[in-house]
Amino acid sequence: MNARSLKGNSPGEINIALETCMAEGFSPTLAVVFISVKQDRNAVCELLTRHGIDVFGSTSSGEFTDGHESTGEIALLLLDIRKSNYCVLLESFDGKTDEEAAATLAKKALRKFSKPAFILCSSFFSVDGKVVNGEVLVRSIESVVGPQVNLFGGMAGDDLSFTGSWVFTNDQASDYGMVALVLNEDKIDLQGMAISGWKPLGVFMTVTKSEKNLIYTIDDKPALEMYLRYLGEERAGSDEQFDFFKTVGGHYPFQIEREGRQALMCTPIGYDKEKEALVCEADVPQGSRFRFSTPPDFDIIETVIEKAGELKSATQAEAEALLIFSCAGRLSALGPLATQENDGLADVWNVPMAGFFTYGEFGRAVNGKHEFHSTTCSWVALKEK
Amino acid sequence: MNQQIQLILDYFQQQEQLSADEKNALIKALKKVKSDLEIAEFKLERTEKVKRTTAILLDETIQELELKRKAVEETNAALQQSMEELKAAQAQLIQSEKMASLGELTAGIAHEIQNPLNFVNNFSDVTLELIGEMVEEVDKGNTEEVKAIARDVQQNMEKILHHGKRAGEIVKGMLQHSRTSSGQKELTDINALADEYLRLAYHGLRAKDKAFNATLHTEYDENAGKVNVIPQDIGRVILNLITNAFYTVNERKRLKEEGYEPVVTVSTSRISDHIEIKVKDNGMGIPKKVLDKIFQPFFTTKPTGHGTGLGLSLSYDIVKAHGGELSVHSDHGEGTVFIVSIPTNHQ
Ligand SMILES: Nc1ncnc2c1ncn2[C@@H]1O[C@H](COP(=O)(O)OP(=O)(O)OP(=O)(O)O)[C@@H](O)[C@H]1O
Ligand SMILES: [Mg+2]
């Protein structure tokens, strides 16, 4: 399999780049598209369709390829993967539970391949405010396909506007759905992992009142006031200009206790001043116990890159393409280092790469199984056997 | 800072005497400087920010912990208080249990006192008559008769005194029993002690329940001898064991099994440096599940009002305090034997 990464700031730029590389004799079958909500994704889909290329697409909160990073633009990974080794499925959550939708998707994948692997992008926040539960998606797919399933991906972004994110294929799109690139694992090798680096700090606290993804009280005290006070931003709650996610939320997610498993990272993405509530990226059940956490040290990027190198030499694996799903919080908390991290990973595998900054990641925990994460850099290297 | 770098970049671009390769190399180096600088700036800014936030977060955490510590302290104090109240309540209960068993004893004691009292009354009656006769003989001047009657009176008075004293002893024992436990160790005849409390228990139960009856066996070892114990306390142990034994044989008797004869056996034996007191019954026996718990304070299987569950727990403590052991063997459905084993050399 050959791969090429493309970037552009408009469908026109993408068209030129695409035609250039096709002129060089490259004929891709599949395009992985990470695109800003500001861009005309229909135009991009149309032009790819015109060239007979299948689309697996997700909106982004910043997108990148090997050697280039942008916000508000378009990044593509083109693959000439054999058509018989993959399919793209889109499943809407409308009218069913997250669990049912994921199970339906997984069953369709099983009908296609006896050993399917998933590159999964799901919407995060629908235009009318419905939140998708990533944890449920993982568990549901796992229950259909088996615990050994390979599952990587991320939740679609919207340039941190939290107004709705989208997933799409050539002719379908949804702000409340998920799109899966289903790979035949007998023919495609996948290697990857997800690493966070955020460290717990302070004592355990309890969510004493919550409703879906709104936290009202923590240890019986108003949640918003408490969160801001703990982070020294007391006045911020009354400041209209306050950029919550970039200033605090993205840096200081909660680590929610999970029985027998790694803590679940949960990032507060905003607040509701009237209700004095914190708006979180995922539903937080009442009674959850959590700790604050602080951003990783700068050497986390070395750790991420080292671990990738270790996995590469341990498995003797090769790759032909690399996808990275990096948490949007990483961009706020690690800034230019997040870019270094992505480029470093591309260097380890030395293959074309594309990725985007996500609202939650799917991927294999180090020494663990597939989980839904937040704050991680989740990457997957692909090779057609 | 970035503006300056841009300036230098522009300058290099315009330099005509530089070759394209040289220009590229310089521009590349400068771009690297620019990105390193950006990263350094970012790191500095973030370090400052994280430092500040972490300090506040820790500060808040410490305050929170301080509050929690105070709360825990208060709860501790409250807990301590209720622990003390509980202990006081338990002590009271134990004391009232002693008084209750005193009640059980009263019936037995009354029975014991009745005998000497009968003697005292009868002899007093006889003596009164004798003195009447004596006065008559004095009037008649029958000195010999007077002397003879006086000797009878003297003998009677000795008997009255003897039985009076015995009643006194019994009352004293009863008073001792009700004392909290300031009892002193004294050399005690174990067989006599066992027998005394066996009778007290038996008559106590009979007084409460006229229908109650059981065959009593005693097998006292002649060599049992005297042992240094607090008699009221060991007596109390024997009483508890026998009361339990009577209770269980009575229970079994109510089942009206063909040919069932309730038997309670009290035996003593001296084994080298130990004395053993066994209380055996052919009652219901104790199921394995229950056996583990019978020595726990307040454990009882008896209906409310019939047992406080303190008997065995107190007995266990008493035997321990004498340096001994209280053990039990039971076959469910066959009966039970409790063995009190006390070292003879315990100080
Ligand atoms: N000889 C025995 N046979 C069968 N069960 C017995 C015997 N002795 C004790 N038990 C069991 O052990 C339990 C605890 O005995 P214990 O003497 O401590 O309390 P109690 O007799 O229930 O109440 P209390 O003695 O305080 O009036 C009894 O309720 C009974 O279940
Ligand atoms: Mg008892």
Second form
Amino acid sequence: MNARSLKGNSPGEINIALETCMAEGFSPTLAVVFISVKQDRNAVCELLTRHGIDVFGSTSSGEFTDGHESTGEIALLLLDIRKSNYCVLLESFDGKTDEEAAATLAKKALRKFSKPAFILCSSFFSVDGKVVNGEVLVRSIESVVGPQVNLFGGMAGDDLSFTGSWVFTNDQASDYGMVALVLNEDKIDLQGMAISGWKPLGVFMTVTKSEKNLIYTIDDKPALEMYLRYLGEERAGSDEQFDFFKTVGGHYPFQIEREGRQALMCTPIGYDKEKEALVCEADVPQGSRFRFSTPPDFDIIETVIEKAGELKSATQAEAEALLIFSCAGRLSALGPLATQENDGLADVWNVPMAGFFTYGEFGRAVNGKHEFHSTTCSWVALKEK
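Moving on from the form predicted in complex with the partner chain, please list the structure of the form predicted alone.
Here you get just the chain by itself.
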């Protein structure tokens, strides 16, 4: 496998960069495309299709390549990989449940390869507000393929506009679906990890009333009041308007207890002032126990990079390409440190890299189980055998 990363602020810039690569003798078969909703993704797909390049794509909330980070632009990882070693599948949720769609996709992958691995991107919510359940996607694919399945990726973004996110291939697109780059793991080696780096803070609290992704009470007190007072933030109690996600929600995710599994990181993305409720990015079952997270600092990215180095040393693995799926909350909370984190992971593997800031992440937790995550950095290194 050969790989190169490209970036651009328009389809025209991508065209120039692509033609330069191909003039140097590089002949990619596959493009991993992370693109702002402000850009013309159809034009980019048409360009790649003209060159016979398969497309696996997702809209972003910020995108990055080696040494470069942007918002509102386009990032590509071009791969020269044997077409017999992968396929790209898109599955819509329209007319079926998340579970049914994920199971259908997994069965298609098994018909293609006896040992499929997945790079998965799904929409987070549709243009008309339908929300995708990331936990269901992971568990449904796992139930079909088996618990040993390798699965990494993230939920598509929309530049934090929360108006609808998209996944796409050369000639298909969906704001309520998922796209999978299915790899033949007998021919492609994957090494990856999903880790937040955030440390738990304080005592356990209990969600005493909730409905789907709305938390009404914590320890029988209004959830919004409890959350903000615990963090010393009072503004939502006044008439003042502020960006909840960028100010507090993205900085202080919940760490929800799960028996025998890594705690679920769950980010409050907004609030309902009238109901005094927190709006979370994922469903939170009533009765859940959780702790808050420590303030974001440099220790978070040090932990992520150190764990990547430890995995590489332990496995003695090599790589030819790197994909990173980092939560949009990390960019909000860590600021420039998020760029250092992505560049640090690229330095560990020393290969071409591309990634984007997501609305939820898929990947293998430190304890070895694949999970749906939040406020997490999920990365995967690839090598063709």
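Positions refer to the first chain, counted from 1. As the structure is a computational prediction, the values presented were derived from the model and not from experiment. Note that the rigid core is defined as the largest set of C-alphas that superpose within 1.5 Å between two forms.
- Within the set Val138, Ile195, Glu281, Met178, the hinge between the two rigid parts that rotate between the two forms is located at Ile195.
- Rigid-body analysis between the two forms: the smaller part rotates 10° against the larger, C-alpha superposition.
- Core fit done between the two forms; CA of Asp219 shifted by 3.2 Å.
- CA movement of Glu274 between the two forms equals 4.1 Å, with the two forms superposed on the rigid core.
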